[in-house]
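Listed next as structure tokens is one chain, alone, in the form predicted alone.
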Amino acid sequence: MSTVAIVYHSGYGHTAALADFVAEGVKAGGGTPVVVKLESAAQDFSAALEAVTKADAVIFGSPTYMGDVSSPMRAFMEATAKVWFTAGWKDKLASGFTVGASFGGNKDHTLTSMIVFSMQHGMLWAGPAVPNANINRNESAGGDQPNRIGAALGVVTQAENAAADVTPPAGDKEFARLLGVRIAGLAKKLKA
């Protein structure tokens, strides 16, 4: 079974909404999720840290503020410099998600982030291979449907100025869900 660490800041609830679907979508790949909240930027990562070192794959997820990653997870990023410094991430599966106020927002620029962040520790980045729910389902792409917005980096949701129960949509839920899936199940196959 793999273990995949999903390591998220959220500023209004809406990201540890996702976080929760993801991990749902972890269970149902067969894999084990450990959720880490970072709470604040000035807060000891050590546990943190622990967490992605020991899993077999990791998820970031963050809100998108101002077109890029949160202030805490940014820090994270940051405080692994000494595991950057050895290479102990070098080939562990990384992947994301965000989630912001506006359909736009330059959400892709917060997941670039990630991915930036991933490569300088030499890990293998995978994107969520849901289709774009507009143009790959002839349908209706509504709140209902996973990759409504489509992104093919990460996983990319839309949060109304709402509480984290009613927004975002149950299609943006799932998308994190089937990304906590994908990872479970790329992680088992590396891991033999």
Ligand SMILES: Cc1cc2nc3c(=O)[nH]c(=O)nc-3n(C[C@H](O)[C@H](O)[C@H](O)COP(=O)(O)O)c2cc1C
Second form
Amino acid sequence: MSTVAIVYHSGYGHTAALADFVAEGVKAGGGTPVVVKLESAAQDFSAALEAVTKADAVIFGSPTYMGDVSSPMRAFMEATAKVWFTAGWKDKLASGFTVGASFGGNKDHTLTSMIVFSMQHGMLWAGPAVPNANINRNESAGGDQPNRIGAALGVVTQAENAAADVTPPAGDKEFARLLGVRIAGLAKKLKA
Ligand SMILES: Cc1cc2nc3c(=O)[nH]c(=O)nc-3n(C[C@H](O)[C@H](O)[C@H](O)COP(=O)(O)O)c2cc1C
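Alternate state requested, the form predicted in complex with the named molecule (shown: the form predicted alone):
What follows is the entire complex, opening with the chain shown before.
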């Protein structure tokens, strides 16, 4: 069985809600999720680093703040320098998810930061491979469908200014779940 570390930060609970769905997907895909929440940029990252080192795959989750990963996620990335020096995470499978309040909101840039970081480590980045939702402009904004935003780099979602149990909508949460299923399945294949 493959282990998938889900390392995320969430200031207001929306990324945390998505992380739960990613973990559910990992289980549905036959893997074991190990969920690690980053609390602050000033924390000790040893436990998070160890969880990723032990895992077969890692899925990063960050809200988009100012068009990029949040500061605890950036601090975590910088705390991996020692692992980077020894290529400790080379060939590990990686993916990511984000949420923002805007439909655009430069959320692809957040994923690009995660991708550049993963490539610096020599990890293998995989996108969600979920087809874009087919949204008719006369219908709703597609909140019940996965990948309503048309994301290929990772899971991109959108949350209103409301509590995490009501937003992001069900389709976005399903998109997050499908990422977990895919990464667990790919991790199993890579391990075989
Ligand atoms: C400091 C700050 C910067 C933000 N910048 C963006 C942004 O660039 N793009 C965007 O779409 N949303 C932006 N947002 C909105 C958040 O991404 C959104 O509220 C998200 O749901 C927060 O996730 P969280 O609850 O996991 O913290 C920003 C919010 C804050 C607090």
